[in-house]
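In structure tokens, the next block holds one chain alone, the form predicted alone.
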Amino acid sequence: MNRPTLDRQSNADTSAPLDLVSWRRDVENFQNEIAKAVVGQERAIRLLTIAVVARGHVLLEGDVGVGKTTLLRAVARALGGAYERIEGTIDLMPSDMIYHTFLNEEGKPRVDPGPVLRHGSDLSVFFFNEINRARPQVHSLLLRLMAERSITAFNREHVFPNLLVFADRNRIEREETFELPAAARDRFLMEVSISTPTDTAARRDLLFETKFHDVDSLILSLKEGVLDHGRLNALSRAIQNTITVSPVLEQYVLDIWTAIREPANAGISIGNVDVTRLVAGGASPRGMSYLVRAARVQAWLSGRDMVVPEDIRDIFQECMAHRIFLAPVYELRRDEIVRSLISAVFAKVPAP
């Protein structure tokens, strides 16, 4: 059986040329609509917008109660389509994502579709809360869903052409958690940090503006379907085929890739780190291609028809940090070391 690919079109896609200028205005309206529900998260909204247009999944990082769920509900509302959420728990099984069984009013067993199948091909945003609390078996099913936008259930294949998967990870509590395998982390286009706003006005709004205290009403107040989620696959293809990357910039990206994977050979040094055995793996070809994919969207949103070095550098941390796997001795200092490594690579590799 032929598997659907990441770029499989939905039935709503058409072969008619897209007006990219008009679409850019729609995407700007999409960002503005989300900003009505989430304050102090301008960069996160921008990054999620890039991911939505690039058709990439996103892993969210942040403390409890910083607005991750509100942000994703706002994204789902502005996209239209269906939204589903599931909680990661130690006893969650793969079947719980596909169906659930119960006794009906007549005392007879019944099987109903679970969160993945409930809305069929209209599923647009699937949010996996505290993904690291789920067992590896669940991660395996999610990996199939992310990689192919399809699953096999009830003796047939179910396809979700417009699906984006968002997940967040509990980084505070370590009991009964399972770290995501490298293959699963590499399937996320970005890892985006959501932190408490530092701007005084935003903090005041969150505490004292009553509209932010009723999330359900807040989400319902947003305009629904600002973007046509059924045509975003076509938009993404048009952007990738329209925004150019010069040969000079291609070489720049290749040089960065080499330096990240082989920092010692690139002459990079980091304090109290043996760079000769620092990088255990990662920065895969898939990861680098996702970076270029996102950079093209970044250039398009900025009104340019070609990618410049700033497009690569601006989103590099979110696109690549979670794909760089360190030797175990350095994992406890991961965030600090990876950030230092990326900064050192940018300093060492000359931009065109």
Contents of the next structure:
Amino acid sequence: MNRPTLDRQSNADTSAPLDLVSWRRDVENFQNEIAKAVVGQERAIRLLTIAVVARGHVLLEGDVGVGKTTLLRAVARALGGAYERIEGTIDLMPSDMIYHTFLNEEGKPRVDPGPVLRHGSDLSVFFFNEINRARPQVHSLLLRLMAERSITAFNREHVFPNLLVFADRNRIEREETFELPAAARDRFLMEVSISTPTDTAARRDLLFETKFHDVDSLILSLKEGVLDHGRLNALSRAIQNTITVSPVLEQYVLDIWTAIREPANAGISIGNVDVTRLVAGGASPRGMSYLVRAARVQAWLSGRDMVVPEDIRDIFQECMAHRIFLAPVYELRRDEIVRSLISAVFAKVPAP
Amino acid sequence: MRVYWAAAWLLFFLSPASAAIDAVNVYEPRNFGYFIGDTLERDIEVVTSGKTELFTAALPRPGSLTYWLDLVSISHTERDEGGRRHYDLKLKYQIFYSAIEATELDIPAFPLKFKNPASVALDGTSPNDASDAAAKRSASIPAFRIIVAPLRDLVLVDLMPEKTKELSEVLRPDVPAREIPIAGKKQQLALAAVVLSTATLLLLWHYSVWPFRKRAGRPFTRADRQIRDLLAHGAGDPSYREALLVLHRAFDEAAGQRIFSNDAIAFAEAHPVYRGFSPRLKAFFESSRLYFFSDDRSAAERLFPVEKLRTLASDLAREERARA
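What would the structure be for the form predicted together with its partner chain, given that what you showed me was the form predicted alone?
Zooming out: every chain and molecule, the one shown earlier first.
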């Protein structure tokens, strides 16, 4: 089977030209399918779709029991392909992801491939639950898996060309958790925050509609493989090559970037914050290139052949907020400050 | 200034039935400052009572009185007032005296003649004393002394060749000019200036011209002016681009944040003044988006030509000013 990979262009799929219009229809069906299982999270579904098409990893965070896992399972189901999940615990070791050892029925020791390797290169979704409960060793393995979509085990390199890593974490408790290192966070295309639906009808459905009570059967009721996950890499490349980013927009993104990194020079002020020493770092070039990648997908999903500033603005919070590192004194108020910083930057930087 | 000069006053303690010359009042003109050829008028009022009447036929006739004085005209009118008869005489003289120095001359007196001047009171009583009685029977116009002066150059050049005096010593000083009160006018002028400058400033403010060029709250007015300036310099692609940018900045300023195409309708909803502009705003933002973010610039100029851009800017500016 001829499968494209992101990093190894040699075996890219060029067999059939992509029809972007019919693909857009498919992607819309994909969103609708997920929406059957997850109500009141239209924006999260949209963002996850963008991430899937842009081939980016996603970290979900939010309250307990708001449907993070359900959402990711629904996405994995609709996407098709091999799916694996692992629960983050404090004693999870990197080796637990790669293999597990046990005594078989005959009493002989056996080494079987772990969750990452079990499906070979067909693995399309790797779901890491409660990622902040795992140790930094695990994070660093994950870092390689996300960055290179490959892993070295049993003396050879395993490549997962279609792999997407979805992770979630809750922000409620901090005991026995390990904050993700900046390098790992930077490798997530998006960090999507999931909150309880505010719409009354959605809330009523969630509480009293019986189909939402049994998550397993709910997920099973979804159509499997709405998208041809094997060709998503080609689709992503086609979109990146088709959608126009004009020089004006390039300048706009650069201006936004500068303003985020040096808010004081851009004349931005935030209440009770010394903006001259607010931003300690971050907003990496990789992050910005991810942003542009996602913006192209957003434009394509909106039926446009050009990226406009609205695209950047729509997805900026999710694509960039987790990459901006603040001075320690402001870390505790992080959410609020980063939110106002981003809205101030968009209110300040002119476009076109 | 007329001199009031009473020739005689008669007392009225006699019975009202008696006939008498009650008064001859002479109103003289000034008595100085006459030159050759000047005229002067004397007004005389004669009051009689009872049967006494002025014999007007005996008044002097116009003509030469002396070698230097003509009586140019004489007129008289009569009226009854308070049971007495009043005669108003007006005598006009002209002087022909060529003075070589300031000279005093007398206009001669002349007697007035009366009918029944000496009529006696009906009750037969006689006047108290003789002089009083005489005054009641006759009257005359007294002489009038005037000062006739030479014409100036005659004095200075011909007659005072070795003059030792300055002209200012010879002549009376000029009458000081009467001061015209202008304090009120000055106040009015100051008030008008204040009103004018206030109105000018308000007008400049309204149009946000020079000192208020940067006035907040008039972004469209400013944009309109900038766009007109830009397009006056030629309507090529650079100025079209510049005009689009100017209008974008005006929208940003009006909204207090950056306004993108997707925000256009929300902007119109949030600012009721511009609600009527919704379709045009949408068209503007759509074409601007095409211009800046797609490869197809000509399509943008076709969709929203420069003329439409100019009209939109000026309409927005007008609405903005109308709101204020």
